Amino acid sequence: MLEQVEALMRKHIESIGDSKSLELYEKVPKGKRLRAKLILRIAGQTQEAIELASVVELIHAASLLHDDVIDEADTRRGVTSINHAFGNMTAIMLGDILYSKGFTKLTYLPTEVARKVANSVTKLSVGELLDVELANAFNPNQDIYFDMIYKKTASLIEASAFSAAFLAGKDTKKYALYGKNLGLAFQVIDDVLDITSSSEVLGKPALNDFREGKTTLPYLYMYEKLDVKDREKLLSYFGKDLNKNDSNWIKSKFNETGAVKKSIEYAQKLGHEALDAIKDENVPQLEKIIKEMIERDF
């Protein structure tokens, strides 16, 4: 059914009647379509669910286009990013086109769904702004970190799960909680993989988050355990290019403090809470999504 989602997304852009927009859209990397899969597995393969999935994925794609401009990213999922290939202004305007078309199609869905998704996109944008502000200095506050990743990443996944449950006449609170925890766990795992995966696997340099001025959960846990001297050294690396010795020092401190292991355990806790939320719903495919995320090699 993802093929139908992809076809509908393309149809939405075709309907704009602008060949340049369509040409650029076709160069946007597709990704795993996590949100679409989630919607279809909760709501079933109905036309309304496919429509919702296409809207949410257009909105998500728009947010990534803007995100790449903010991060000055050269690649997205291992291929050249739109901003790097065509410039920041083109990437921003393409993102605006996808947002606008997504919101236009959103108005055809039930009011409760449209309101939930639209509100989550406001949260997403606030989260993106907070992420930009946090890049100015190392953030040692875990509450601020979790607020940011909830808004930037988890809120749209939460809204997707809620909306799919609404369309299917299921318990929206249970599925919203599942979606929220899935989104939080997803982001924590992504933060971990930035540290544990190779540059080849990531499609970007390892430890890239810290170089970009992102204080993720493993760094927060590590910072808690460091003495004053090592804290000062870690802070001196924040937002800067790292040479091999710098990277090796940071990785050694991750090992000494157990910060990566603790982050993985927290993601697993979030995942189990997501599973608890839907334990009476008999949805093995949703259980599989969580388990594949938290029961993997790092």
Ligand code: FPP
The other form holds:
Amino acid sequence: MLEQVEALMRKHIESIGDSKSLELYEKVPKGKRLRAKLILRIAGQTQEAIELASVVELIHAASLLHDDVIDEADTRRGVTSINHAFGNMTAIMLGDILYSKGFTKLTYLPTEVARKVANSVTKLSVGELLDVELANAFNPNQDIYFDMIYKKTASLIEASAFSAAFLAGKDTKKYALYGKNLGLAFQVIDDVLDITSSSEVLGKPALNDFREGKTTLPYLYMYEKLDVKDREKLLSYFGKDLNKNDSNWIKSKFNETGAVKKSIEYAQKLGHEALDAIKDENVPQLEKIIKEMIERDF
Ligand code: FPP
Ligand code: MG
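For comparison with the form predicted on its own, would you give the structure of this protein in the form predicted in complex with the ligand?
To see the whole picture, the full complex is given below, headed by that same chain.
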């Protein structure tokens, strides 16, 4: 069901009439298309829903192109990232092309949808800015972490669910809440996988987030449980390249404190809250999305 979305995204880029843009676009790794799946499962496979899905996925792809520049990432989904292969300028401009094309196509959708999606992209950008600022020092505050992941990740998923419900004449409030909790759970699992997955599966070094200065939920839970001496030791690793001994120490503390397990349980709780929001809607296929997302390994 995603082929039509994929084809439409390509058509949008093709319609620009610039062979270089299309050539580069084809090198962007495709990803899981979670947002498109969500939209089609809520709204059904109507032409409007496919249009919305293509817009949201173009915007999401653009945001990752910029994110890889910001994070100086060499890879995306295990393959060379656009910034690494072609330089930051190309990655930023390709992001701008995808982003502005997505917004042009967004203007053909109902105003309520256009506003919601456009507004979520502002939140996305504020969230990314917050993420960058937070990397300056270890952040022990859970509220700040959740505010940042809401904006950076959950807001576009929330807007996708709202918009799909709007197109289908469903209860937008319930679906928006489903989307928000799904988005939060998704980011928590992403943060867990940075710790539990092998670098081969992730396509980036293990414990990369902490090296990049990101204090994610498992680190927050671990920090809570450590004594003063171990807290100091953990802080000394913040934002640094870790050797095998350092990584092993951090991993052993994750085990001792149960911080990874607690994070997974929290993601599951968010998953249940998402399902609770739409419990009267009779949509078993949305339960599957939550399961797939929480049980994934990359
Ligand atoms: C990935 O985070 C980043 C995002 C989900 C949002 C990025 C948003 C922007 C760059 C601003 C919006 C820009 C445009 C053009 C719409 P991560 O680094 O934690 O995840 P990763 O491991 O997948 O890189
Ligand atoms: Mg990144």
